Amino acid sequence: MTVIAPSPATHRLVPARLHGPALDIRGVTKVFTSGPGLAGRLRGKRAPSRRIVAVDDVSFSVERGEIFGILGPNGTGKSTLIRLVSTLLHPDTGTISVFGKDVVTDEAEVKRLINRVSVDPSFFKKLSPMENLMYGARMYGVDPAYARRTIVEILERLGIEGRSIWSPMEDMSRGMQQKVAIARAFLSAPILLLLDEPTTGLDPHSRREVQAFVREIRDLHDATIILCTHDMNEAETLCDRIAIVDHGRIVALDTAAALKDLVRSAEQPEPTLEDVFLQLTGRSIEEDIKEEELK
């Protein structure tokens, strides 16, 4: 297995000097307000605004070196929580700190410690993966020679090689583009990596490649991983601990084994994480996903 060395130039803060949990979230709430929208207003609609609590008084800590899962369907606040940690949004109440650095007051320092892979990454579609990633490397301040070598190593590790590295992104499947997004995030050698549905759209083989790479990032590169997913098997396979999220609140947080013990009984001696979710929320995660798709 190829071991990919992180670029020393990317760490402007020395990890050894950082103390405390990798991520500490205390009493965080984020509320959005929705109305009739521009089209509705142009038609004279005066529908009252609707208050949407995306994250509701959430508190938890993640220790350095953990793969921490946030499990729940789309629309339950997972992505909002990731945006709050990545400084794209500010909490309405509560605090978020990354290795002791507050995401609001120490935003610039936090950005140097983290990177994020979204469920729908953006690229210059006419450019190749190499061109997109070299552009990202320049933004991160990564040495060009190191970046070019490392880009090839990461993409090959993720199953992208040969002509695909130099072909336009628009010719690649959504799953392959997601792999390029993971490679882009790793280029800055983050010590906190935020993955928002990283295997969405991937075939089973590609999903396993990405999951193996996530473990490698944690085990060989001293990174902490926050993984948002609605895939029960992925959460159980990868995560040291899992938080189950329902309507913006954490309803349970523990290891997969301990969560399953919550619902274990004589009638259900071998429960699954799906059974846990069903009992804690009153519905299956598939029902939640279908409900969200109909909105």
The other form holds:
Amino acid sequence: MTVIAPSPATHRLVPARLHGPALDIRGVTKVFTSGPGLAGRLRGKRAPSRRIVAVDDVSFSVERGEIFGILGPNGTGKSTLIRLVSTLLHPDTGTISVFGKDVVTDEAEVKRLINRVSVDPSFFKKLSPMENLMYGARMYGVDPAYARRTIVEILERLGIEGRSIWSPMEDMSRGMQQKVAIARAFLSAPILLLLDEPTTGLDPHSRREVQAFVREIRDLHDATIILCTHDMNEAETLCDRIAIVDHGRIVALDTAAALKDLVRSAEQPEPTLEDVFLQLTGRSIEEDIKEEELK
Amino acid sequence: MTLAAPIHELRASYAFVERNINLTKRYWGWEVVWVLYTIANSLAVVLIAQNVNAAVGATALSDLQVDQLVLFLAVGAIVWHYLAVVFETVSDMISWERWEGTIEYTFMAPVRRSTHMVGTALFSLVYGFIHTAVVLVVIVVVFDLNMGNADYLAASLVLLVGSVSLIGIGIMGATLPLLYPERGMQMTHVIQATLVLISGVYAVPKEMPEPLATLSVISPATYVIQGIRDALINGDSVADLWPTMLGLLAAGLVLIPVGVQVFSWGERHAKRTGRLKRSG
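Since the one above is the form predicted alone, can you give the form predicted in complex with the partner chain too?
Everything in the complex follows now, all chains and molecules, and the chain you saw is the first one.
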């Protein structure tokens, strides 16, 4: 197996000593409102017309080196939580810190420690994987010569080879684009890696490749990983602990085995994570996903 | 304080230059269309001057006066094209990233927003110069313009110094797509249209109707266009145009920090309200 060395250039920007838990979230709430619009305001309306509580008083802590799963259907606040940690949103209440650094007041320092792979791989579509990844590498302070060499190594490791590395991203399948997104995040050698449904839409083979790569990042590169998913198997296979999220709240948090113990009974001696989700939220995650897709 | 952070920011600014160069190369077909469109627009404006006598059906202006009018409008069209390219490249930096879907990735990266803007502005200057040079060559050849009197060094310096304040206004304009995902880009076009109206691109500012003449005084583009007309048509030197350049530099030194401050406020607001998300 090819093992990719972390970028020395990036590590110079990271503080030598990191204190505290990798991620500490205390009493965080995020509410989105949509206003009455310009016409409404001119008519004297002030109150918001729509109010959505995306994250509702969430607290948890993740230790260095953990793979921590956030399990829940679409639209339940997982991505909002990841955006809050990524410094892309500010919490309304509560605090979020990454190795003791607050995401709002120490934003610049937090950004050096993290990277994120979102459910929707976001790239300049006309640019090639090499051009897109060089853009990311330069922003993260990775030495350009090292980056050019490593980009080829990581992409080849993920099954993207030859001309594909130099062709526009728009010519690639969604699965291939997602692999490039993972390579881009890995290139900056994040200490905290945020994965927001990284395997959604991938074929089973690609999914296994990505899952193996995630383990490798944790085991060989001292990264802590937050993994959002609605895939029960993925959560159980990869995560040390799992938080089940429903309507913006954490309804249970523990190891997969301990979560199963919560619902184990004489009638259900060998419960699955799906059974746990069903019992704690009152509905099946598959139903939720289908419902969301129909909206 | 170590030098690592400033060096990182300086190097990171090149990320935006290189990315925009790559995008320009990849969208080369669009660049050709854009240059042809600009040339056609500029030629149309200059043709108005060349055909002024035919249009009014009399010899209203002598040949010399027609040549002066041709030069006046040609310089206005070319300089405005340059300023518009610089303004658009800076003000569209957010709209472009929203359209591509990369805005969250860029905003999550460990670079200061000023670094992002410096990189974008540097690219806009080079891109604007090259684009404008092509248009200038075509207009000079087609209309056989007499530029024998021109002081190109003075004109270039006025253009360069004047770009700084346009970059400042562009940064303020870029805040609009940040705050209004659906219509922010159109709003920046309103700023651009206002600048072209009040800055004496195709008219003498003091001869414009009263409200426009008053507004022209506060537009830096007015002084850039006038300064370049003085350099290219009247042959004014760097020494002659020094006060204009000093004023433009002062305006730029005020407008850029103000622009960055306005943008920072917009970014904080976007992060509170969730407007960085692509769909808004």
